[in-house]
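Taking the form predicted alone, here's one chain by itself in structure tokens.
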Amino acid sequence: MQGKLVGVGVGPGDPELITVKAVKMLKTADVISIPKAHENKPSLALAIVKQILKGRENIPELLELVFPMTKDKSELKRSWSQNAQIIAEKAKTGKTIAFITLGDPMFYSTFIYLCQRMKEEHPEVNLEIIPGVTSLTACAAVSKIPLAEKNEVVTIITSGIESDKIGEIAKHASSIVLLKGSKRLKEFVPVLEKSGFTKNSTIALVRRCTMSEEKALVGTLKDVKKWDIDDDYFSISIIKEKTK
């Protein structure tokens, strides 16, 4: 009997934010697949679900898959295909493989690349996706800043985008969400101000949201220059235009 691959979102960090459906899958899957950027680097996603796995009657197989952090497209495609092949071989034996990923599997997740390869190279393998709480919505909850009201437009941007592009995009947004790092936040403030946001626009910077090291700063754009901002990959900024 053919098995299946299930992308499981385990939320932003707090184990209590894992959905009931995700917990059920983690308690029954034959294999727990763990994505890693480096072979010797610990997995945050695994740390989030470890108590659930410890409570199982039968011990699942733990399958670590390395997805290298590189811009070499050929190397990336090779690793995606190799990992997809490993998953497919296990699925052919009838096993259910739960691929755990931070946040949601279809929102800036490593699972997206594996999912694409599975559909293209191993269409016979059944695919299922269990959504998870995203860091985006978790940060809005922590900072108590609504992402959108009425007809407002929310724009999500990664910190790797050029400043001029961010400025052009910001002209059409009511709220900006800046993902993946905070080191360029001070650089972006004048860009946002030129694009229609004001010094009094609300901003929240949340580091390691819902994790034990969580730190949230809430203020206005004019406050950012005084903030002590460290370069943490797990940081999100929400900038919301001042209500007129």
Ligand SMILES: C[S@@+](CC[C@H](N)C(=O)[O-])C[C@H]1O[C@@H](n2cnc3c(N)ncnc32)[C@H](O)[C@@H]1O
Given for the second form:
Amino acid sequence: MQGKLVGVGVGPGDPELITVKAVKMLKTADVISIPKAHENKPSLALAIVKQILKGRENIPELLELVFPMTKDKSELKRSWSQNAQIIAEKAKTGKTIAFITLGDPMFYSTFIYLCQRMKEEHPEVNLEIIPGVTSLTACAAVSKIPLAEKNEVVTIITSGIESDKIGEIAKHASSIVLLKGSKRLKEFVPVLEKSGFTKNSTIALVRRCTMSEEKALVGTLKDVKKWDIDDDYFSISIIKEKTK
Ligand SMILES: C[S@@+](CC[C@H](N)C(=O)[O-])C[C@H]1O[C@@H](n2cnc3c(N)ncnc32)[C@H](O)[C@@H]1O
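Beyond the form predicted alone, can we have the form predicted together with the named molecule?
Full complex below, order starting with the chain above.
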């Protein structure tokens, strides 16, 4: 019997934000697969599910898979294919492999690449995805800034984007969400102010949302220059044209 690969969203950090369905899967899966950028780097996703795994009667196999953070496309493809092959071999023996991801598996996640490889290279393996609470909505909740209402447009960008593109995008957005760190936030503020946002637009910068190290700053764009911003990759900024 063919087994399956299940992408499991484990939420943004607080273990209470894991869905009931994800908990059930984490309690029964034969293998828990943990994506890592380097072998020695601790996994935040694993830390979130630690208590659930501890509570299991039988100990699952823990399978760490390294997905290197590189821009070398051939190296990336090689690692995705290798990891897909490892999972396919396990699935062939009827096992269920739960691949844990921070937030939601289909939102800026390593699971997306694995999922694509599985579909293309191992179509015989069953695929299932359990959605998770994303960091995006968790940060909106913590900062109490609504992402959108009525016909508003929410635009999601990452800190890798060029400034001139942000200017164009911002002209059409009611809210902007900036993912993947806050290093360039001060550089982006004047661009936003030239593109429809104002000094009085609301902004929240949330770091390590719902984790024990959570820190949230909420103010207006004119406040940002005074903010002491630490460059934590696990940060999100939400900028809202106006708060009603
Ligand atoms: C590779 S993406 C993963 C997104 C994830 N799949 C999700 O649904 O939230 C990593 C980015 O998500 C954001 N992120 C993830 N967890 C976060 C948290 N607890 N607090 C703030 N930002 C977070 C950060 O912007 C980080 O750079």
